[in-house]
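A single chain comes next, written as C-alpha cells; it is the form predicted alone.
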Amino acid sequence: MSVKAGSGKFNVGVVGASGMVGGELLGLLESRRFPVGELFPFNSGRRAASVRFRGRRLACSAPSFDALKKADIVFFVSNEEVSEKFAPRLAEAGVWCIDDSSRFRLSPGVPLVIPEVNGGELKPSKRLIAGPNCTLTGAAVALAGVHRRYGISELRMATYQAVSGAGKAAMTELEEELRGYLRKGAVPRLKGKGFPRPIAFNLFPQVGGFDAEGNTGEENKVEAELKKILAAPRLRISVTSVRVPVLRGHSLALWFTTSKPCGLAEIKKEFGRTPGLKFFSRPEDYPTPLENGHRTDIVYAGRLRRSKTSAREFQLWVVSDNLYKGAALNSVQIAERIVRI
C-alpha cells in the first residue's frame, strides 16, 4: 500500500463521488472517521463537479489508471463500465477494490460481501470485491445465522423496492408526479421518464427488463447473489420485485423454510443474535421504511410467525436503507475490516 508506514492513514478513491451514492459514501466516511489520508474523488469527467470533505472542497476529475493507482482503497459507485475498466489492473496492482456495481458480483474468485454475512471472505490475496444488490441485503443479513444453525432449504420473496434504488433522476421523477397530482388532480405523463409506469400513488410489479421466462433483471440478481452470498447454491429461492412509492428504504416480505426442525422461539433467540439485526418480537412494532429505512446503519426486522402452509416454514418483514446498508455503508463496512487485515 502507498500508506506512509506507521501513520495508520489509507489513500482513498473515490470513482462516482459526486453522485447520491458517491455523497452518502463520503459522508460516512467521515462521520465514522475512516482513516483517510488523501482523498481523491473522481467523476465522468463529462461536466464539472466537486464534492466537500471534512470541510475542503475538492474537485473531480475524470478517472485513470495512474491516478487512480495512487490510492490504497478505492471505492467504485458509478458503473459496470469504469468497474471493469479499472478494478481489475488496480486490484493486480495491489490496491482494494470495492466495487458496489454489478459487474464482478457473480465472477468466480471474487468475493461477493457482506461483512456480518461473510465478512471471513476478505482476504489480502484477492483485493477486488464485490458488494451485493441493495435488495437483497436485508435478507441476506437477517437470514445468515438461521441458516447456518438450521439450513434453509427454499425462499419466496416479495420485494418492496424504494424509487432511490433507481437513482436521484428516479427520485425525481416520483416527486415531478406528486407535484403534478396535487396541482391538476391527476399524475402527469412525463416525457423521457425512466419507469415504466407511474409511480406515484401506484406500484408495479417489473424492476429492470423481462428475460424468456418473465422473470426480471433484477428477481434473477437476488437469486444468484443470494446464493453466493449464502454458500448455498441448492438453496431454491423465488422472487417476485415490486417498485413502489417510497424515496427511501426497501423493504421485503418473506417466506423461508428450514432444513432443520425448530420452533418460533428458537427463531427469535437466532434474530437476537443476528449482527447487524433489530428485531422487533411484538407483532405491532414491526418496521416501515419511514421510520426504519432512512440512514439507518442496521438492518429492521418484525412480524415473524409460523406459516399456515407448512410446519418449518416461516414468515418475516424485513426493512432497510438501501443507500446505506444495501449500498455506501456495506462498502464502507467492508473497508473497515480490509484496514484491519
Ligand SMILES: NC(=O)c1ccc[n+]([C@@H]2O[C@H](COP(=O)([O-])OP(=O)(O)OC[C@H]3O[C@@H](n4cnc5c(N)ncnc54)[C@H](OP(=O)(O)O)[C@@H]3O)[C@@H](O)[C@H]2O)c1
Given for the second form:
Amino acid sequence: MSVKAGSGKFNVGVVGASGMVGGELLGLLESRRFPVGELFPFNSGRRAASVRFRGRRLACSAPSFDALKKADIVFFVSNEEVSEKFAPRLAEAGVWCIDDSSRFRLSPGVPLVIPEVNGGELKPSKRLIAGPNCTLTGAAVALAGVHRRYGISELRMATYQAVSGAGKAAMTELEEELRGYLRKGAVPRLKGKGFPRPIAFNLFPQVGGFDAEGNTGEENKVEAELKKILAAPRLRISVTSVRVPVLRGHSLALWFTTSKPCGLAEIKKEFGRTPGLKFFSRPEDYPTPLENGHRTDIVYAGRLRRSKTSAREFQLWVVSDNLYKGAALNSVQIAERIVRI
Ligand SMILES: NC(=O)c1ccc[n+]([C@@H]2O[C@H](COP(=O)([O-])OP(=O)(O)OC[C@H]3O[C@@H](n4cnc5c(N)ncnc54)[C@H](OP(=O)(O)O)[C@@H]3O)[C@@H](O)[C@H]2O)c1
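Complement to the form predicted alone: the form predicted together with this ligand:
Following is the full complex, with the preceding chain placed first.
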C-alpha cells in the first residue's frame, strides 16, 4: 500500500467539487464506499459554495498547494489551468492526482487510463494520472477486446454529444432555451451563452474550436487520445462530433475495420467477454442516452452489422454516461485501483 494514510482511509481532495463532474464524483465516493478519511472540497472561490458528503455540509474553498497537500488523493475536475498549476507539483510531492481535464492526457509519461482497457498502466511511480475525454470512452471500452484480438486498422465515428459534456452552465443553457420556447413559441437568443448556436430543438457539428484543416478540438482529442489508450499509433481515425439537445449520455455511431479477418459471430463473442460492456444482440434492443446514459456504470452497444461499403468493416452503436464512465466513475475506478497497488 503506497498511499500514506495509515488507517486504511484516505484523505481526498476534490478540486471542482461544486461542478457537474464534482457532484457525481462525491456521490460515487459515497455510494461505492470509497474509504475516505477527510474530504476537502474546492471550488473557484469566486462564489460561496458547499457540498453534502455523508450527511455533512462542507464549505468549498479556493485550492492552494498547502491545502491540497493534506490529501492522499486529489481529483481534478475543474479545468486545465488549475490542473496545470497544482497537479505536477503535488504528484512530485507524493500525492496521487487524478486529472479529468485534457491538460496532461497526451503528455509522455502520464498514463491515460480507463481501468478496464489499460489499468495495467497504473504504477506507484506515476502519481499523475489522466482520465480521457468523455466522448471516446464508449468507443475505447467497446472496441478494446476486438482490437486486442483482431487489430482495428481504421475507425470512423459520428458522435451525438449531450450538453452536460460541456459542464453545468451548458445544461442550464439548454433548459433556459427550452423554457423560453415553451413561454414564447420561439427559441430565445440568450446573452453570454457558451454554445455557438441554439441547442434547443437543434444540433450542430461543432464541439470546440476549428483548426486549419477544419477539424474541431474535440475531434482531434478523440483521435489522439484513442490512439494512446489503445496503444495504436497507426490506427486511422476520423471523427465528426455533433452536439445534440440531450441532457446526459453520449452516443456514437462507429464504423471499424479489422486487420485480421473475422466475422460477426467472432465479434459478438468478443463483445460478450469485454469488461465494462453490455452488448445487445437483437437489433431492436439498441441503447439510448435516456435509458442507458443516466448514472450507468457500463458502456452499452448494439446494432452490430457488416458495413455495406467495405468487406472488413463493421458498424456499431454505442451509448455511455459521459458524467459517470466518461468522467467521475472512471476517476473513482482509477482511485479504487491505486489504493490496492
Ligand atoms: N462534463 C463532462 O462530461 C466531462 C467529461 C470528462 C471530463 N470532464 C472534465 O471535467 C472537468 C469539470 O467539468 P464539469 O463538466 O464538471 O464543469 P463545470 O460543471 O463547469 O464545473 C467546473 C468546476 O470547476 C471549478 N473551478 C473553476 N475554476 C476554478 C479554479 N480556478 N479553482 C478551483 N476550482 C475551479 C468550478 O467552481 P465554481 O463553482 O466556483 O465555478 C466548478 O466546481 C473539466 O476539466 C472537464 O473537461 C468533463
